[in-house]
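Given as structure tokens, the chain that follows is alone and in the form predicted alone.
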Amino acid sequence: MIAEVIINSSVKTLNRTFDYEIPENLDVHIGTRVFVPFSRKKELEEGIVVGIKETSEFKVKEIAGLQEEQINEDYIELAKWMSHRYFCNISDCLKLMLPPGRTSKNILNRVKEKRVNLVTLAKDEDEILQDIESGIIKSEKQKRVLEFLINNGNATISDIELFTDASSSIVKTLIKNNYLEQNSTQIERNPFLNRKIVKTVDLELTDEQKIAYNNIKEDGKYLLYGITGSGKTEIYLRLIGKMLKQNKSSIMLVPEISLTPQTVDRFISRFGEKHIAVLHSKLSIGERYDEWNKIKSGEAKIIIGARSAIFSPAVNLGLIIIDEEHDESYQSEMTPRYDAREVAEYISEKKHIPLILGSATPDMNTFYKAKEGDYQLLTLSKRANNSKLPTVEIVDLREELANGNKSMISKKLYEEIRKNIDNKKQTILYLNRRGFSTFVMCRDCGYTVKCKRCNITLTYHKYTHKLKCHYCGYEQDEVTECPECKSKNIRYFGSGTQKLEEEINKLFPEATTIRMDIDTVSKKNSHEQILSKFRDENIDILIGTQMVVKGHHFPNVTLVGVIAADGSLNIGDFRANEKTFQILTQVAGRAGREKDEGRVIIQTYNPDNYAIEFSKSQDYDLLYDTEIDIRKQLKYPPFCDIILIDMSAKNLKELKDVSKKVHAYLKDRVINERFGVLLYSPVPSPIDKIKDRYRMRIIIKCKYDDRINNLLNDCMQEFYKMKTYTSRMAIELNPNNML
């Protein structure tokens, strides 16, 4: 028999199968991971069997050996589908479906089970006690060790030494005399350790929740469209509980699990930690490996995680939920550039299981599909605990400047923060720019300090006195003299979360504050510690970036302040208004979630912008109706698809030459084969240099189908035939980030 093997490589020319003979002594099937001789290399290569056939037309070598982990056959088909749709190697996709730590070619450095040597009794307790009483065992230390293990069952040698004051040699003597035995036992690295969880039960559903819950059948695609605080999570809990009773698994994706520990706590308090596995980047690789094994064994039937959790080896999968489905993080910006929502659709259709997308501000493409009947629309228009939506007030920062207020805090927001502090209520201040100043400029010659590797201004971080690039991580000391004209007239412009925190501390010196951004959550569990401290210690003011927007429920938060609502309006993206509305609505939803009424202050230089105006009433339907008309006229998604061909190289001349060749190839195919597309000429990307690589792009507008997909895959193959030295090319379908 012959195995068709995919070699574990990102080299495009190796994105095909190679035939190998299956030795009679090896059990090989589709999904088996193997070691094979390849080319003239001395070292064996890793591969995955994706097909079995009787014979080969080639003279073939034998499979040399098997690897530990196997991949389910269903995921092989998923990887093939992803490879074709997202223009990457099948092996790139298969890596997503392997346990954490099992993708490295260095076998010796792979993650292993955490094991510990446990000492246990080798004889019956009564027999040991009889030997002690009869004097057969005379040593007092030996007696203490045996009595300790009779009372405690088993222990490590270090624990025995600690609690009995007996040395390891005493234990070894007892093992030699067959009173004890030592065994290696796997222990689980528990990410839920030290959590204080209070058991909860199902809550009474509102009439709207009952209708939504009862309309979700055994398969199909659903959009759960509910305002903030409407009880979407309670419906998720009910559905997952229903799956548990049927002995089925559920996958629940959230935008970034490490930022929403409250979600995990709610699930553990309802179902207990035994049934739950959590997968996200803030866990150690060992913890992720153990969680993966819990899922694969069927012990964990509730999988909560970020986008990559969609590939977890769930046993008897019965349900997929994607919460906050509008969030950009569900689309990967690294190879393979997949969209977790599309992957979830594929899996749900293949397995005939329900897929639920939930959001208060759905992605417009998703909402359009629901309007067209591709998804069943389930609406929750009221908050579950009968609390009111917060009142929203818009402050015109132009008027603040005209009245002489150059502070980051408007007069109205100052008054409301003061009122909250006096009333012992909590406040969240949102500013989606970290750091102290967003750019540094010489006021004499206009020189702006930029990253040496990227064409982007450096951000000043006051606490470390460093200028940092938020794209590549480059940093340098703060600038006191202009490198161009030697002037000392250096000015730090713009405002970030560090500067906001400093200003708040000056305005309200008696208030307690805490900051949450990428700089403060770099350490493990730091995100959870910040949120727990804010909640448990009733800290007055939480200052943060988008991290404070997602899914948090703080009963004592009654005020939310948006410091600068204009940032997302100026991102050079046709979705700028949609994204602005989503952010403002989500952050506003953190206020007044219990009995106390919530207030939201939105500061802006564009108070007449319709996205900001509609966020005042939190009317998504009005935004959708306005925005969808504009997109229809301009032929933007969902009325067409946008394909971004992103090219980069270390040499600008090489990049320009390659871009022209790629465009010429596409233009020739489009004209001669009569593709109905809009093909634009290559232009520099908005950020035209990142990490020492120059960047250009080609944009295509079209209705995406198999014919277009084949054209783009052909284009990718043509690119790799070109004589390039440092060039790279990536193709993205409807990318979230147009920069």
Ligand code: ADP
The other form holds:
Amino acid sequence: MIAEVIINSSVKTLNRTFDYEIPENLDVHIGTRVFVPFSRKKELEEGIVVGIKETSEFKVKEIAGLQEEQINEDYIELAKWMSHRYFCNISDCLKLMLPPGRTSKNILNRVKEKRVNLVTLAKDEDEILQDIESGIIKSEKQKRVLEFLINNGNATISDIELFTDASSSIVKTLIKNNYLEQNSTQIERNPFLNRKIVKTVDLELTDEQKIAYNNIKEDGKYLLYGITGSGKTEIYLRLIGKMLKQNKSSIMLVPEISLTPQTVDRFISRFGEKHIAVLHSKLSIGERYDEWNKIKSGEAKIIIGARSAIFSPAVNLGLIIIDEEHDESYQSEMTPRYDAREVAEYISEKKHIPLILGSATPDMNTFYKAKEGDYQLLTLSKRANNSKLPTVEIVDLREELANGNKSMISKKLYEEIRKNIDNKKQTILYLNRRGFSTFVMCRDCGYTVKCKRCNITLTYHKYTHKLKCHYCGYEQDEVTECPECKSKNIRYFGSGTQKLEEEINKLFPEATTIRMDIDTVSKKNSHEQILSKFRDENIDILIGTQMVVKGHHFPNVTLVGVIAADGSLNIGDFRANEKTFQILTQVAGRAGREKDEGRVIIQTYNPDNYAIEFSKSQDYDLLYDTEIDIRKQLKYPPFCDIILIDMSAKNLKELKDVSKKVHAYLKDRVINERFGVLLYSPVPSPIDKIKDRYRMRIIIKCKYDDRINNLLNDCMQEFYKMKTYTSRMAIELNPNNML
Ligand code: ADP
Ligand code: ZN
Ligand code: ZN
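And the form predicted in complex with this ligand, for comparison with the form predicted alone?
Time for the whole complex; same chain goes first.
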């Protein structure tokens, strides 16, 4: 017999099958992972069998051996579908379904080991950072190792070698110089260890919840549309419980950022930790491997995870839930650029199991589908525990300015914060810009300081006195003199969370504050640490970016302030209004979740914008009706699809040539084959350079279907045939990020 094998490689020309003879002594079927000889290479290549047939037209070699873990045949089909749907290699998709640590055999053997030598820091972090800054530690590799451990806590020497490219002798030198230490430790890889969780039972469902729950059948797609606190999670718990009784697994996806212990606890307290597996990006390879096994063995029947958990090897899958389905994190921005909601739809249709999408502010496209009958709409219009929705007030910052208030805090917000401090209630302030000042400009010649590698302004970070690029991480010292005209008249404009915190500390010196943004949560776990500190120590004010918005439940928070609602309005995206409304509704949902009524103050320069106006009443239906008309007129999704062909190269001339060729190819076919689409000419992307790569794009507006999918796949193949040197191309359908 002959096996059709996909070689585990992202090289585009290898996106096809190769035939191999199956030796008689090997048990090989679809989904078996194999080692095969390939071209003239000495080492064997890894591959996956995706088909079996009687004979081959070629002279073929034999499969050399088998790898341990196999892939379910269903998933091979899924990978093939994804490869076509997302314009990428099958092996790119299969990677998502392989056990963690799959990249090399060594890693796989190592992660099974539970007793390891762990290297940790032997000195205080600050002390080490100081030694790096003052030049006591000069070697780049030593710096890299230390920074790696500051960020990851502990690691084995081989992990360190793998991730930092520093040899073990570097680690040993650092141990000798008392920066690091090494201990043999039994690693207990149980993420829930030492947590005391009180057992809970099913709540008596409200009438609305009952109707929704009873409407969910064995099969089908549902949109559970319920305001924040309406009891969506309680319904998920019920459904998962029902599956458990039938010995079936459930996958529940949540946005990465809301995957906190608090979220998971609610499930553990209902079902016990034995049945639960949690998958997210902060887990170590070993932890991920353990969770994966717990799922694969069928022990864990409740899988809670971020986007990629949709590919976990659930046994006897009976239910998929996607909470906060409008969240952008469900769309991958790396190859394969899949949308977890679409993958979930595919799986639920193939397996005939229910798919539940839940949200208080559904994606406009999902809501449209529900109205069209593709999804069954289930509505929860009241809060389950009878707490009231917060009152929302909008403050016009233009008036504030006219009245001479130049600070970031309006008079109204100031008074409300004051009240909260006096009453020992907590406040959350939301500002979606981190750092201190958002751009730095010379007042004499107008020069702005931009990243050397990306065409984007650098943000000033006051505590480190650095200018940072929020795209690539590039960092440089602050400037005091204009590099263009030598003027010393340098001004810092705009404001981020650091500046906000400073202002709050000046306005309310007696109040305690804590800040949460990428800069403060870069260490493992500290996202959760900040939140527990805020809750447990009753800190007066939490200041943060997007991270503070998602799904947290703080009983004592009664005031939420949005410092600048306009931030997401000017993002050059047709979804700007939808996104603004979603964020405002979500952040408002943090206030007054228990008996005390919540207040929300939204500051804005655009009080007349309808997304901002409707967030006052948190009326999604009104937003939907208004927005859908505009979409229809302007031919945006869901009435029309947008295809973004994203091209980049290190050399601008090369990029221009390539994009012209791609455009010419498409134009030819569109005209000759009468596609009836709107094909635009190549233009520079809104951010036209990132990490030293120039960027251009071609946009197509169309009604997406199989024919267009084929055209785009052909176009991708055409691109690979071109002599392109440094160019890359990616195709996305209705991407979340239009920049
Ligand atoms: P959502 O997921 O829609 O935000 P939750 O399920 O978290 O809503 O419910 C919000 C609050 O209401 C929680 O404190 C929850 O315990 C409570 N709750 C939910 N359903 C019920 C119910 N049927 N009876 C009483 N309280 C409920
Ligand atoms: Zn200047
Ligand atoms: Zn940059």
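If you're wondering where the values come from, they're calculated on a predicted model, not measured in any experiment. We call the rigid core whatever largest set of C-alpha positions still superposes within 1.5 Å between the two forms. Residue numbers count along the first chain shown, from 1.
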After a core superposition, would you say K595 shifts its C-alpha by at least 2 Å between the two forms? no
Taking the rigid core as reference, does the Cα of L500 move 2 Å or more between the two forms? no
Core-superposed C-alpha of Q142 shifting 2 Å or more between the two forms: yes
